[in-house]
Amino acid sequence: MKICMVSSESVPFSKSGGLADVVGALSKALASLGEEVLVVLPHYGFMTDELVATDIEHTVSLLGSEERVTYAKLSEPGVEYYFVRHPFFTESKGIYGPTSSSSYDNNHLRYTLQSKASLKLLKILGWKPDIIHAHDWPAGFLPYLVKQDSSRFFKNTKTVFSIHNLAYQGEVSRLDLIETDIEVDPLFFVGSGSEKRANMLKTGLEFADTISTVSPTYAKEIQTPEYGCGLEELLQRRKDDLVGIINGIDIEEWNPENDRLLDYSFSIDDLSNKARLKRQIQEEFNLEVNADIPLFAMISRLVSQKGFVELLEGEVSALEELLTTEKIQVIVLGTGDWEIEKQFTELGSRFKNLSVNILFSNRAAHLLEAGSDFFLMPSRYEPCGLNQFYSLRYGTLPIARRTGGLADSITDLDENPQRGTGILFDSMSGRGILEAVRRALAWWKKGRSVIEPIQKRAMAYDSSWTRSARSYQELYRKTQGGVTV
């Protein structure tokens, strides 16, 4: 199959979140399975990769203007990358805004230009895709543009639209929509009266042949008012065209047997160096060096979505109670909301068994994933999640809320002692987190002879992108054949 990926970001060129990891890894995994993949990305001003300029040039229509677009290119085995060059992107300091917490006012124009340019590029190349896979709200207009194309170049092309996080929808005022120079369809809109706005993500959901998201459980959750972000009725209507495929990870980068960021390696056959890494963590992060004290890690953006409000709220928070009443150690690594950072820092100054590190360090992330005993992920929602995969890969048992990809990748030890790989809990509350950690401690107290087989079982979980890519191959084939998925 010929598969064209259109995304606002992809590793190793640009990244703001998990979307970039998915596009980069999935493209390569599909190529390794024999598919022909072409990826269209913006060429942002901050990118320093040595790309090859092409002589491809054309214009894209926006209201009252014809915008000149050129391209750079990079070829890798099985994957061709084309980068849309236009001042919208080349003169930008960030992906969606000048900072991670701000947005450009013209994002609707930037990504409409990318979508229109992608279709023109394919025509210029004479590259007729079997599937155009559009990712998240920036590519939301693309499935509609394919259906509106009158050239018949795409008559045999089907579209797949992927939701990576339903909370981000790319809403546009009706006045701003006019600027895109797109023929307007009533299905673009949400709200009514003065609140009526075009919604780029909704447009993708309405017009794509098939919809995918990043885990089976999230595919079900987003059909409910709690998780549907106002689009649950649309997703219920299209439930027969909606499929959840869980993400994978780079199993070469995250490999305990040859992780270049670790001083010691270990494997599913020999876990002895995991204990040495735990000792290293305790020494480096000023915790008591004691193999018998269970070590809990949290590596995350410090934001409310990740469950930190529930962990920290109350006169005596769940975290304080755990640090006071249980013989445990906790390490926090990450940055985020100032108020959450402040609360963690204050607690870190009071408790010797809590190490708070307001920073991001890739080396520290690898070390904590490898050397900790447990990994705590009390997320309110998690479309897929990545850290639970890293934890499983390194035999660090995850404790997570039963939501999204966490529910799909972790088997609860109490519910299934013979197959369990971690702890899942349902109650999004401090009490729920507290009880989950105590359930984990009950397993820890059973001793090394019980814990080590569980760690090895966790390490055997298949978190590779090859597994996920095969599921996408099946989805593409069903979409091409017009078979309901």
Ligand code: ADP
Second form
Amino acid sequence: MKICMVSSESVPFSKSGGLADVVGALSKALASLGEEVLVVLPHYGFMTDELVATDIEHTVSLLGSEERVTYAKLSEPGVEYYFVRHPFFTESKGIYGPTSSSSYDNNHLRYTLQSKASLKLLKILGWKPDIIHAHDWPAGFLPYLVKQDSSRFFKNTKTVFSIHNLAYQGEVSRLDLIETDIEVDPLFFVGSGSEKRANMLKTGLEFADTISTVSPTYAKEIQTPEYGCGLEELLQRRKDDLVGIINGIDIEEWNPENDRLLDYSFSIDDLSNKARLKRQIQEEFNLEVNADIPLFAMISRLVSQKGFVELLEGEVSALEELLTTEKIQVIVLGTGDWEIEKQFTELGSRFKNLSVNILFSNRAAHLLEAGSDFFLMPSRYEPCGLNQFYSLRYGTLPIARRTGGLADSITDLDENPQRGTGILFDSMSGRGILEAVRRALAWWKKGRSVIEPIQKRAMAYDSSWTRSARSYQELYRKTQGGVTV
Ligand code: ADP
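For the form predicted together with adenosine-5'-diphosphate (ADP) instead of the form predicted on its own, what are the coordinates?
Next comes the full complex, this chain leading.
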């Protein structure tokens, strides 16, 4: 199959979040399964990679005139990357804005240009894709533009649109929409009266042949008002064309048998060095060195999405109650909202068994994933999540809220003692978190002979991209055949 990916970001060239990991890893994994992949990305001003200029040049209609576009290129086995060159991108220091918390006010134009340019590029190359895979709101107009194309070039091309984060929708005022030189369709819009705005994500969802998101549970959750960000009715209407495919991880970077950031390695056959790493953590993070005290880690952006409000709220918070009533150790590694940072820091100064580290450290993240006994992830929502995969891979049992990708990758030990790999809880409250941790402790108290086989089971979980890429292949085939997914 010929697959064209269109995305605003991809590792190793540009990254603001999980979208970049998915596009980068999925493209390579599909190539290694024998697919032909062409990826179209913007050439941002901050990119320093060795790219080769091409002599491809064309214009794109925008702002009532013709904008000149050129390309740089990079070829890897099975994957061709084309980078759209236009001052919109080459003169920008950031992806969506000058800083990570701001956005350019012409983003609707920047990414419309990328979508239009992608289609022209394919025609110039004579590269007829079986599938165009558009990612998130920046590529939202693309499925519509393919349907609207009057040449016969895309007559056998189907489109897949992926949601990585439903919360970002790319809304455009009616006035700004005129600048895109796109023939307007009523399905672009949300709201009514003076509130009526075009919505790039919604457009993608309306016109794509099929839709995917990053976990099966999240695919169901986004059809409800609680998680649907206003698009739940549309997603319900399209539920037969909507599928959830869980992400994979980089199993080379996160490999207990060969982790360049760790002093000791271990494997499913021999966990003895995991205990050494725990000792190292207890020493480095100023905790009592004692193999018998269960060690809980949290590595996260310190934001409300991740459940920290519930963990820390109340006169005696759930965390405080745990630290006082249970013989446990807790380590927090994260940065984020000032209020959450402050609450953790204050608790950290009062409890000897709590280590609070307000910093971003990849080495510390690897060490904590590898040497801890449990990993706590009480997220309110989690489209897919990554940390639970890392935890499973290092035999660090995850305790997580039953939502999104967490629900799909962890099996609860009490519900399924034979296959369990961690603890899942439902109630989004301090009490819910507390009870989940206590259930984990009940397992811990059963002793090494019970915990070790569970750790090994967790380590056997397949979080490779190959598995996910196979699911995408199946989605592409069904999309091509015009059958529901
Ligand atoms: P999200 O993308 O919502 O932040 P994920 O679980 O999908 O959550 O991914 C978070 C990633 O960022 C993980 O790889 C995690 O290890 C990493 N991370 C978050 N905070 C830190 C930190 N303070 N230090 C090191 N790594 C961190």
